[in-house]
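This document starts with one chain, in the form predicted alone, laid out as structure tokens.
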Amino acid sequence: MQHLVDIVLLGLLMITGFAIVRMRSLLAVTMLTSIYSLFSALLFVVLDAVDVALTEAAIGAGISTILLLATVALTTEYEKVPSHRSLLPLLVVTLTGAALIYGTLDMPHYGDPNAPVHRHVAPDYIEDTPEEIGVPNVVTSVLASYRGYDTLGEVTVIFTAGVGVLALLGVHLRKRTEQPSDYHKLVVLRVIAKLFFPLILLFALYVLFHGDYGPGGGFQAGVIFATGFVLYALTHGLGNAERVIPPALLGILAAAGVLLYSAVGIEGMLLGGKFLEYNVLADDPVSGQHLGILLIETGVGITVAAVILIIYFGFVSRRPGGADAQDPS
């Protein structure tokens, strides 16, 4: 049973994949993308890799889709027909699938216990983190403890996207205009909205300070956390998600989880540890591992959040009309 779910899932990817390149809308093509990242996600429930899968899940099929489809608003609705042969692209294409095909050959079966990646540090990571770090999600513990470094390099290239967006697009605010004639039909997404943003909101914040115990951090409680608000600018309009979180808070927010992340080890070092060890943090090495992880995970939260909403704004902000096209208040 199994085998055969992985052999539908991996099919239906590929049926989606070849739609992809066969389809010329853009509008279509941003929607099987979508639904690409769905399949996947859920591919990755059935390898229970679950923290990917929330992750895949929030940003491939909900935010990359919203901003894909303000690219296409951007641009056109249509690919331009290609003006040269597609012979070289298929030959290179061929080519270089055929390579990885033949490069797989050497590799383990899938679910190997003998497989390099099961013999090298994992088991170390399996044994040891219920006494030195004490967090049972041991997904966590290595993201979060073991390679902090990694997960602070991680999120300093976050930030980095964050500024390269500002550099480019900006933000542009606009004033607000009279109320649109079609105000009245969105009056039903608009409480639907008030309701699930405060909810959205609070899944955030669950994700977050249970990804010790399950699936869940600060990368996936960030995107959810920008999530309520893009559904928010959706429904309320640009104009009036820039009141409840302006574009300059943003900014700010965004350094903000970076300074908190490096703050933490930093503020190891002053207690005589090293930097991003946690075990200085508290009395006890445990209590200090679970207040390091929480904090660094907040500081992901912020930067992954404030950077998500930065690009949105930025991208939907040079709309034709921008926010006053988009505002129905």
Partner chain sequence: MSTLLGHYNYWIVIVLMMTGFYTVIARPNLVKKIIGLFIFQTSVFILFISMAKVEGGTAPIIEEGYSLYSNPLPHVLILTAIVVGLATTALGLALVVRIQEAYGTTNEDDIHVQDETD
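Same protein, different condition: the form predicted alone was shown, now please give the form predicted together with its partner chain.
Only a single chain is listed, so you will not see partners or other molecules.
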């Protein structure tokens, strides 16, 4: 059964991919991209990668789609027909693809339990996690502890994106009174959004603190948290959303998350351990690990939520055609 779902989903992905290349309406393409991402997230569920599925859906189908929509709204909606057709791209792609197919011929088969990836390094993570880290979710233990340094890099990457968007687009404050033109038509939506808003934030906290036991963690929580505010901004207007969480605060929060993460690492050094060694944080190693993981996941969540909001505000506070008066360039 799993195989069937796997095969069908891959087929659907392929069809969607071809449609994305062919279609010229960027709006339609954006929605297909969202569907593409949703399908791949489904595939991740089938392939046992529940954490990844959660993230891909929230990032790919959620945030990326919204960013794409905002960009299409600020630029053109229809892609022009290329003025010249060249065979070179097709040639490059065919060669690259052929090389990859050639490379698959000696690969271990899909799902083979004796493949090298399942024999070296990884089995020890599964075996040692219960006693060394003491959390059931092995993905969390590897992410936050064994390869915690990669995750620090990941937070830095998203922080970089935040700074970049801040520098490129800036976040200009909107007046509260500046409401969407059809504000009065949105009563139902506003009521629902207001009801949902606290629930979404609560759910984000659940995902954050439940990440040790089930799919989830700081990153996913941050995205969900930000999504709640995006919903609020969509229904109540940007000015109101910026009053709830001022853009100036967002920059500080984004930096604070990275600092919290690195502070945990440096604390490990100060206590005589290595950078990011959690064992020394508490009297017994396992509770040290728990504490360390909790703190860094919180740091990740703060930065991710703040940066996604910076990015969102940055995009939606631009006016079509670049009529942003404050911008000198």
